[in-house]
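Below you'll find only one chain, the form predicted on its own, shown as structure tokens.
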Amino acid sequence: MPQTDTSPAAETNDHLPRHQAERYRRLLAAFERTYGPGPIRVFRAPGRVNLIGEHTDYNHGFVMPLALEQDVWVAVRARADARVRLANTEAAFPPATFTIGPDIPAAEPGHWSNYARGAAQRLAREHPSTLRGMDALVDGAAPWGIPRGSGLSSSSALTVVIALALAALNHLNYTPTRLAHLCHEAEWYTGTRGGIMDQFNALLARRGHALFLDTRPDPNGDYHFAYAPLPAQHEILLADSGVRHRNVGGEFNRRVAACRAAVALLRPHFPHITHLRDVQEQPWPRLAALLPEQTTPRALAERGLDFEAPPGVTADTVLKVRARARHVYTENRRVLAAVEAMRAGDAARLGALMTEAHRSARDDYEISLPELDALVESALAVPGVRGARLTGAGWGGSVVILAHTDAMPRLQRHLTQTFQARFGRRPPLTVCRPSHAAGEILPPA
């Protein structure tokens, strides 16, 4: 059944793995090497691997994502005043501090720094009374941490335990869901226009489950979602292309523009229409004849349409409506069948639908690559596999396979050498193992 939370978010996960348990303890070091000795809180947050719906979420469709046992921590501490000196164990990511505050000025484009400058920016306009700031270390290295452009979310991960750490540290008391909404909120700040998905199933995950949400909120406000059990005896393979891609600017934005676009040729005919989730249960054909197959924000302009465009989208960009309105209705229909098929314990289903969205991510929302193509059909070839489709954003990334267990020696050998004879290198493979939501981690027994 459908559910919504009132529980506060920031759920304790004091249950830490021996390895983890030696995490702790370096982070906690590096951080007295940082800033000095005294009280330190850790927070995590998980990376996500999304089973089924990719691009619905910001056209509040359907999604179901799962959490992974790869994440981000930080470290932190309270500070008196407004400021927050962030650093990173990582030396890539150079340090940063910056004033909370309701207009936080950015820092250049592609900068890490500004995903926690987001976070604390749609806090500080929630909360009008100054928030302290804090002293915060990063830590999301291998092997724990999330591969950044891989497509399991890394920046959302960030943006999130930032936004917990100071949730915390001020006493500010969300649940789940209203802590995702405003995690959701902070990315825009780096130009994104992305949807819910990723803060909600970081927040409200499940270990051992996938999350099914319904991205469009209630009269209240409120997110309806259930937890979906993986088939037995099978297991979630991700298969990393080691092709790095940007969430920030360009194309992604390019195919929000395109579904607003198709949101604003079908509201005359539909006028209660404000996202493609509203014609999900009219036929297919009826409204493929009253998109075109391409537009542009100015031949939309021309119509006297209502039409809003993302950033970097100008006048004249060509904007593929059909095919990527298409992606969107049939996606929403396979994460419905895809609930079916798991309360149902029938993984071969569940597989075929993944497969089916593989493809129309690439043929309808051109959002793949041939590192992707060919991992997918690599693992297809394989007996014992279900289905395998590229997850995240698209253009780079990671592709997640659904392979019996006896399957998956097997598979992790046929895609190794079948993916290093073509592109010349070994693709990073990782099992899946369902994890919980994001929290904070009490000190190791």
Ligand code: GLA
Second form
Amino acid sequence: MPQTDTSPAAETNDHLPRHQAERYRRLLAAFERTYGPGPIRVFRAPGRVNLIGEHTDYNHGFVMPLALEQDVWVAVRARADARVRLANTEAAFPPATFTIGPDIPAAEPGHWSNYARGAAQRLAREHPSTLRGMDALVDGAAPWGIPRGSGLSSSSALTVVIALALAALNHLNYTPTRLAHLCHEAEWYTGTRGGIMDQFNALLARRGHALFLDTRPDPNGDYHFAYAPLPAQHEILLADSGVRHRNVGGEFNRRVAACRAAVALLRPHFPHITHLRDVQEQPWPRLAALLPEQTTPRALAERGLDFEAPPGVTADTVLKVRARARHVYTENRRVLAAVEAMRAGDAARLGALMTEAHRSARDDYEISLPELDALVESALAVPGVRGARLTGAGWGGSVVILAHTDAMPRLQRHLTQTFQARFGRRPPLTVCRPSHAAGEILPPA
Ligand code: GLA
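For comparison with the form predicted on its own, produce the structure of the form predicted together with the named molecule.
Then the entire complex follows, led off by the chain already shown.
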């Protein structure tokens, strides 16, 4: 650590498997039908599954994601003006047009184009009045696309792929780290105050590995990260609960607010603190004694404490500070222990940490749901399963399971049967092979 940080376009997948070559040709044909003939470039960004380290990134803590094979592609052609015309291969996502600039008006909340607008606006703030626009056709359709709302970061992949394309068409030479940083800020455009994990992973993931990332930048703005191989003879299974939470933004920002409130409450005792990460070395009982079970922004203001409410959090929003801070504190320790376990090839230890992480997410961070808990508990009942937890922001989405290769068939059967018996539908299951970082896709031979 730190690792080499090469240009994002450096890792291209020019040896496209046959089905992807077909996808490429179809995308080009659809592009020409939409925008007419001419030169076309194609970029991709992968989804992510987080092995461990949930809700730690906006606290400057540790995470361990990996890139999915499922990804989002965009075919693009530069324009002479600053317009961006966006279309999507899926009819559910209607076309949109905007002009690149430092203050791009948003589409209605939830509109897919807001991720592209955020990316374009963030780049425009770095390069005022010089960016060219593009005609773009996005393809994230099943089966190769990232399932939406599954906690697999389809929205960050969209942000990243648009930023990557715009940067390439405008000859902007960003390192992946710098671009990840910009994309992370770009997503705040949509209102959610997430951290840098997803964008960083999309731009720096390595095939066959998990990415251990310290989300606190050093004084030069660099990040420390390392690649950890998955334990031999083990595989990762994703089980999708099928629950799509519609109001994640509001709940998410409440968790961010609780962490900021904990920082505000601890600052009189630890003057250097800016994020919860800063008290990671303290014994937990000392911190617990300083954190009330709950507070509100109004109560913090009355005590004269410095607190910035994220969007959607009001003066009387109840913030469960102690439990939320305990999750972040214990989760950071689990990620560090998980790296050690991976380096030692200790799948049992890694799995146990994942399961502990789930219980902490469920009980202290309160981001689980019955469907997610049921998938975790069913998985753990199968011999050869090392651990399981919800992955991503929570309130729906997927569960990530670490299991011995030999256990996979039985695990898949058991999950299907138990979930169907209780919830009346089959959970989509995906064996996950860690993929590589975002980049340009060269035309297939
Ligand atoms: C979302 C955010 C990430 C991270 C996770 C929770 O995916 O975009 O930055 O906070 O939730 O770990």
